[in-house]
Every structure is written in C-alpha cells, then in structure tokens.
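Next up: just one chain, as structure tokens, the form predicted alone.
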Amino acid sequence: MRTIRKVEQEKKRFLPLLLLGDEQEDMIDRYLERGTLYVMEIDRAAAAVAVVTRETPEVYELKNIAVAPKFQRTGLGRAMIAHVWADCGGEGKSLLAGTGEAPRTMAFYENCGFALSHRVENFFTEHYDHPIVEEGVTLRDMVYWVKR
C-alpha cells in the first residue's frame, strides 16, 4: 500500500533518500528544518521524498525530491509532485523548482506540468564543494521551473 504523510520530527533520519535529491548535507541543511518534509511509504518502507518551503504566501518551493533507485522511473516522482501541488498549490499558488540541466530531469519537470522560469548563473559552482554531475552534465547554473 502507498501513502504520503509529513513528517514533522526527525527529519534527518531520511538523509540517505534526500541525499539522491541533494547530494550534499550541508546544502539540505540550509532548508529542511524550515520545510515541509513528505515522505512516500510503499508498504511502510520510504520510497519517495520531497521537501518543500513558503517563499511567500503564493510561492513555494520544492528545494528536494528523491525516489528510491528500486522505484525510479516508475511513476512515484510524479505522484508525490502532484500530492505536493494539490497540498500547496491552488488559485493564486506557484511551485518553484529548481535544477540543473541534465536532460531527464529538465523533461521530468516539464511532463510534471511545469514551464521555465528562470536561471540562476553559476549556483551549483559556487554553492557546493564539488562539481555535481547528473547524466554526464556537470552542472553549473540553476535552472528554475514554475507550475502555476
């Protein structure tokens, strides 16, 4: 059985799966206590994460989602986009996203109903303390996407 909860307490003891997200902690650190942690359970085992934050009361941000690599590419990345967005989302709301350019992920976002919104140059080189490769890119700007 899959369910979706928030976890309030305790929120590290799911660093392995949000490491998939962001793979470095200090980087999770900076929004994981201010952020609403939800966890998907496939027979009460964490298969799926996201964190996501208020920005503002019409902006929020989804900072991390992960998928367990024995559930990956089987629909639970959307799922848990779609239980965040019916959770946050609604007339007025927007959802940020941001990542980098690695093509699966650039149209994951884009099959999730989300459209470009903007860059931010050089945030992966300045921000960790290596280089992040994702399907052979080595990133360097963040790129954002927007659902509305």
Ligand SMILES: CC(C)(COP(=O)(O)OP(=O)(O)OC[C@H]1O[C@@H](n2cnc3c(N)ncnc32)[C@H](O)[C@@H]1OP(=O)(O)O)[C@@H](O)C(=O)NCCC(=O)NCCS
Second form
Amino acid sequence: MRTIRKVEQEKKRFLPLLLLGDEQEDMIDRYLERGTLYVMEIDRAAAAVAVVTRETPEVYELKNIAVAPKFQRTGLGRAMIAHVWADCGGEGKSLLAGTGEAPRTMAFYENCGFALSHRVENFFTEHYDHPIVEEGVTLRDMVYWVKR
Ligand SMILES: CC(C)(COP(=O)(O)OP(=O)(O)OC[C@H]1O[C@@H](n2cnc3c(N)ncnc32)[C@H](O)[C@@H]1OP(=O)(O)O)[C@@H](O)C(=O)NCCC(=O)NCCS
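Same protein, different condition: the form predicted alone was shown, now please give the form predicted together with this ligand.
Below is the whole assembly, all chains and molecules, this chain first.
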C-alpha cells in the first residue's frame, strides 16, 4: 500500500533519501527544520521524500525531492509533486523548485507541469563545498521552475 504523510519528528531519519536529492548535509540543514517533510511509504518502507518551505504567504518552494533508486521512473516523483501541489497549491499560489541543469532533472520538472522561471548564477559553485556533478554535468547556476 502507498501512503504519503507529513513527518514532524526526527526528520533526520530520512537523511539517506534526502541526500539523494541534495548531496550536502549542511545544505539540507538550512531548510529541513523549517520545511514540511513529506514521506511516501510503500508497504511501510520509505520510498520517496519531499521538503517544502513557505517563503511568503503565496509562494512555496520545493527544496528537496528524491525517490529511492529501485522505484525511480515508476511515477512516484510525479505522484509526490501532485500531492504537494494538492496540499499547498491553489488560487494565487505558486510552487518554486530550484535545480541544476542536468537533462533528466529538467525533463522531470517539465513533465510535472513546471515552467522555467529565473536563474541564480553560480549558486552551486558558491554555496557547495565541492563540485556537484549530475549526469556528467557540473552544476553551476540554480535554475528555478515554477508551477502555478
Ligand atoms: C528526479 C526524481 C525525483 C524523479 O522521480 P521519478 O519517480 O524517478 O520520476 P517519475 O517516474 O515520476 O517521472 C515523471 C516524468 O519525469 C521525466 N523523467 C523522470 N526521470 C527521468 C529520466 N531519468 N530521464 C528522462 N526523463 C525522466 C519523464 O518525463 C517521466 O515521465 P515518463 O516516465 O512518463 O516518461 C528521481 O529520479 C530522483 O529521486 N532522482 C535522484 C534525486 C534527484 O535528482 N532529485 C532532484 C534534484 S532537484
């Protein structure tokens, strides 16, 4: 059985999954406590996570999303986005997501109904203590997607 719940206690239990979405722990620490942690479980085992912060009364931001490797590309990421949007979205609301420019990540957000919004130059090179490489691409700028 598949369920999604909000977890408020001991969020760091889900660090292995959170590190798939954002590989540097001290960067996760910047949003995990203030964010809402959604955990998707399949037969009671964690299969996917998402962390969403409220940046203004109308603007939410997806800070982290990750699906356990054995479940990737089976629709769980898209289902998690749909759940988050049902929880936070609505009239006048928007959901931002900042990512690197790796092709599969871009394909995922596009497929989930996000549109390109803006970019923050050099975010990855300035804020992470080591180069972040995804799909062979060394990430530099943070690209923001928006869902309205
Ligand atoms: C990115 C991630 C969250 C996507 O979740 P997922 O459950 O694997 O993706 P879904 O099965 O819901 O895919 C939805 C759509 O996104 C696109 N997509 C997802 N993964 C893709 C891939 N590897 N290559 C190309 N397109 C992809 C496809 O359009 C897909 O639709 P389709 O399968 O009908 O073609 C997941 O793969 C993951 O956790 N990756 C590692 C962590 C990460 O990179 N997090 C995001 C950083 S911002």
